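What follows is a single chain, given as structure tokens, in the form predicted alone.
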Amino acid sequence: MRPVCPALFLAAAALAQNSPYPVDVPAARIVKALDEPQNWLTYFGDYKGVRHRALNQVNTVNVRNLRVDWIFQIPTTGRFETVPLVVDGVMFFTAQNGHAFSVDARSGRQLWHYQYKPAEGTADGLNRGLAILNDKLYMGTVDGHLVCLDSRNGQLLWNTEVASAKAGYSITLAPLAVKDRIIVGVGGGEFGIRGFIDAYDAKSGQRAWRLYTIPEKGEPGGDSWQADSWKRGGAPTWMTGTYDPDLDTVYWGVGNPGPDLYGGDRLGDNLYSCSVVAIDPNTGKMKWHYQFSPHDTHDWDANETPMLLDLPWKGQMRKLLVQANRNAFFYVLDRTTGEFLMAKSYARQTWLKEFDAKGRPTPLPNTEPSEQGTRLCPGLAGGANWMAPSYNPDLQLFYVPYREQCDIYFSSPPKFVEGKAYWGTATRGVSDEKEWGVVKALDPLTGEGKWEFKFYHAGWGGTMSTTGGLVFAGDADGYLVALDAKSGQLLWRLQTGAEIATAPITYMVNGKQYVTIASGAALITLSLP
């Protein structure tokens, strides 16, 4: 859609003060982000989504001395799920309800603050972060817009409507900058939207392409939807994707079909819901897809991190895509072709009978949601979800945070009303056991578990690993923990005072390593004395 000229914001921007610390992040720097362990240049820290840093000032010996260095309090309520960016000593981050900030990464001193005002009648909402390209920042909004900010002062440069909030669309993810474009996905699967992935020109905000994640009738895959159910079939794209510059391919997870919990009006596989899609970033054309859960009725979307690893598979180096899926299985695909290579459960599951040679699952009988209720594992929230995994290349271990929770799934046919919730009833937790959370270390070539660390409650916190031999993770009870990357032994923990629902980052300024995590309404940064 056409960018909106922000006249009022331009007037206000004339008074803005430029940051004394200008930054510049051309696309070539993002391609080599892992060569800058002192910075955190994308939502995942790099294009592959490994969330690992070659920093070891904080390590297994001294992590017990880690203490709070500074705290930044945000002026809003709600769940704080941001993952900050750090560029040459400057930190950029978002907060719920349209806030964006820049602070000095050494002290937390605010450099500028921006607040987006969503369309009237739009509910408040969370935000997971920013993208940066050159000297500009990009942020999605709860009412379905993509905005561009000047990284020096927070001035609004352009504002483009991606999709209508009245139709149920929103953007909560951190955008992905690829070459000269900004790629975004949308939320709203619970409201009967038709999902898509968009790319926008980074300078002008003009849309370059759109890839719908539900094909129309007559398009490849269009016959996988019953009648006109594709028009409101969900398949949202609400989490950030990854990118392989060598293959020039973007990988993006796609959400579940709608309505949730009831599939009687949308018989078929419902492509490309619950899939990962490989996309040409120049044209938006799909190269291949793999569907994890055909015709899903359990809300087991595939928006979890599509991590990219280059590893020897059965004696031959291959470009792999690995994902701990919400359906409780860890998958390995060839990311050049989309070939299914392996799947193994990492959490309790009671739904699968077997996979065929191409990775198509055969469910066990009596696992569909029902009027009487069907007990099944994992629960609606899945095993994995948006909680970020990480990967230590030295140990060749994949760290996945997940939830151990089973649910009773109920089902009945819903009525579709545009912009309103579109669910086939609901779930409730099983009453004869308590849920819990886990961080598990996996061998990504076999799916075999090497160790696991349990949290008291099932939570939403992600992980981050370092060459200091550490895995950092957060939990629902507010603990930020540091685990031994080899053994999973608890080495240190801090009670932050509120739920942690995002993943930590680490960076270095002037020779000092920092660790940052969002918790409650505070951004907390730690370092050694």
Given for the second form:
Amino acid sequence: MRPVCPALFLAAAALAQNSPYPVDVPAARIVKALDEPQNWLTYFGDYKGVRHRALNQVNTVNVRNLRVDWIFQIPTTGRFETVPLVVDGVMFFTAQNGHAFSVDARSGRQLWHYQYKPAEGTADGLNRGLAILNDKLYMGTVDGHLVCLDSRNGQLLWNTEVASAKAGYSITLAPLAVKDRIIVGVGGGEFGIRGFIDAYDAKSGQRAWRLYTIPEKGEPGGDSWQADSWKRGGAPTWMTGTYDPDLDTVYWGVGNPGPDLYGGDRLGDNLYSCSVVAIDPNTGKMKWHYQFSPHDTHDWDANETPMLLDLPWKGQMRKLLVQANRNAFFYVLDRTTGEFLMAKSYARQTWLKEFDAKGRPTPLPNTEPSEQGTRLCPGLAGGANWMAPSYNPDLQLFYVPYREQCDIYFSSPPKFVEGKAYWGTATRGVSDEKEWGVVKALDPLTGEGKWEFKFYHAGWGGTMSTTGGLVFAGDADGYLVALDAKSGQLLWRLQTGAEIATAPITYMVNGKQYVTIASGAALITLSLP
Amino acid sequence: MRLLLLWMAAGALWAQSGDLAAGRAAFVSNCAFCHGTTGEGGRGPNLTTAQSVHGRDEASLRRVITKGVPGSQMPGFGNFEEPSLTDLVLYVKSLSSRSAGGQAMPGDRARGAVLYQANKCAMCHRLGSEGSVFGPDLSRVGAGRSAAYLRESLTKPAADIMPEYQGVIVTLRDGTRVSGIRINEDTFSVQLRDLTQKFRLFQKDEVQTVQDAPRSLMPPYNLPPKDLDDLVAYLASLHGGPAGNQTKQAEGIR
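Alongside the form predicted alone that was just displayed, please also present the structure of the form predicted together with the partner chain.
Once more the chain from above appears, this time first in line as the rest of the complex follows.
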């Protein structure tokens, strides 16, 4: 990322004083999202997934004065996992169970509210946020639809069914706007779906392409599935991907094969489960793939952020893709070719024997789930998971939030019934050992840890980094903390009153920097007095 | 062919039908953790005895498996759906039909009740509305724990400590040690209840250390074998209602 001169971005922020509402976010603006640090234009804040902002009004010296500015209470229960968008003083966000809101980003006062009504019989569900393109917003739904809203008033413009809820599909992620298309993935890896990634025309809602993440018989990779197991093999795509405009390539994480914990009916590598796939957004064709966990039986999906960094690798600048994978390893790939460059464990792991030169892992013996239970680290939930990492380019540190835990993995063959749970049994926590949460700072070129901050409980909170020398993170007990980006030292904390299961954002309006986090039924925004 | 493979993978050699085999596999993977691999109990009750306060008919088993037992350690397994649930219910039913009322308890429960008083168990435990809230409520302990588990809890209390009765030791800056049952702990604070029932509340940056107690706060009881049998027999007979809990909760105690 290019460093941004503080004077420049302060001037840009000042221009936003009288919000040009309605907003307009053409694709070219998203490409340069990091050049307008006062805004938060995508789920990750930018296309590369760095979640870093060149804002330093709140910094290591004054963060102790940070205090709650406003709280927006949502009218629904369930886990609040949204990441808001902020465009020129206007905030847009979703809540679980189909709600979307627009508020004044300075006061939290509501501009409009939309509620989607899912198909009858569909369970309530979480939602992680919106995409914006031009003057329209895009939201996935618990019953597998993609809806388009008018950003001016929250009116529904179109509603397209992406996949059938009855067959186990859902959409929880924030869609990704690329050029004139909206890209979405699906959840349902525990329900015997066949995963895919779709692109829709942003104006009409017509599907432009579909890339199945499980090839059928006869296609390349089709022979990595036993018999007809590919038809219900999972490989969901439930987290937002990243995009490199220069290479015109979208990168998307693919989830675990199903049934999750029983692999006896799906012998083979089970491509492209537990992989990252590089996609041409124009055609939906796969450019390359790398599989982190071939024939996974531990639910170690690869839906974690595929972050894009440009760094000198062994003396030569390279376009890299880095991921802290759920299997407890931090990976560095060449994102032009998919070449495996390095992997190093960032959390406790007891499964790997070795990697070959191409990055294919050989597991240790007796690491498969079993009828009697197999004790293994990391646990089913990771390691890392959807909790967002972030990256400070000035310090060259990658901040990964993860769960330090192990599990006992049980396995037995399940029966397949369309749309029903298809787990292949379950895990149990290891009761004689503590679990905890961690935010760890890594050197992305070596995977070496530089510092770590421990949370008492393993949680689901993500991180956000700023040029103010801060890393913000949330924890399972409801604490939002600000850490020193260089040392990991705790500088400030707030007890928000409920579990934090998403990542904070920061933005600026009228020359004032804000930090926002969703917690419980509240969207909490903080600033300096 | 596919079905045959499933049977073989389940490894259920004694089973007479495919459903029972699948039910056993589901039991071993999901239930054995508490009820033992053969269903004869552990942390959870023995399922091979015919008696059960929650019923052994199919509807009751379905309810208990999917919803759990409120106020007990039995969680709801809501992810069990058909046909796996039917298989599991069939298997659990088959467990109780294998036994003709369970093994007779060797001890004298009336004498056990006297020993309960003599050993001052009520200093920490409660029966109904009598006793202390420091340790686990024993009003229904016979319904939820096997005799073997109860015996082990008396002789080796640290063998299995429920998380909500984990002991914590806080060392203050002046070296004073405060111990009690952990009510709550997070990254920055810890709240505990001491032996005198007082809440003790600490911020971690104001104390030296916060540690889990290495052993159970309950001392091991080295009773003569006859006394142990009698006390276990008494505890195993406790199938009372949750009135004690409710009374204490009404008084503002969790």
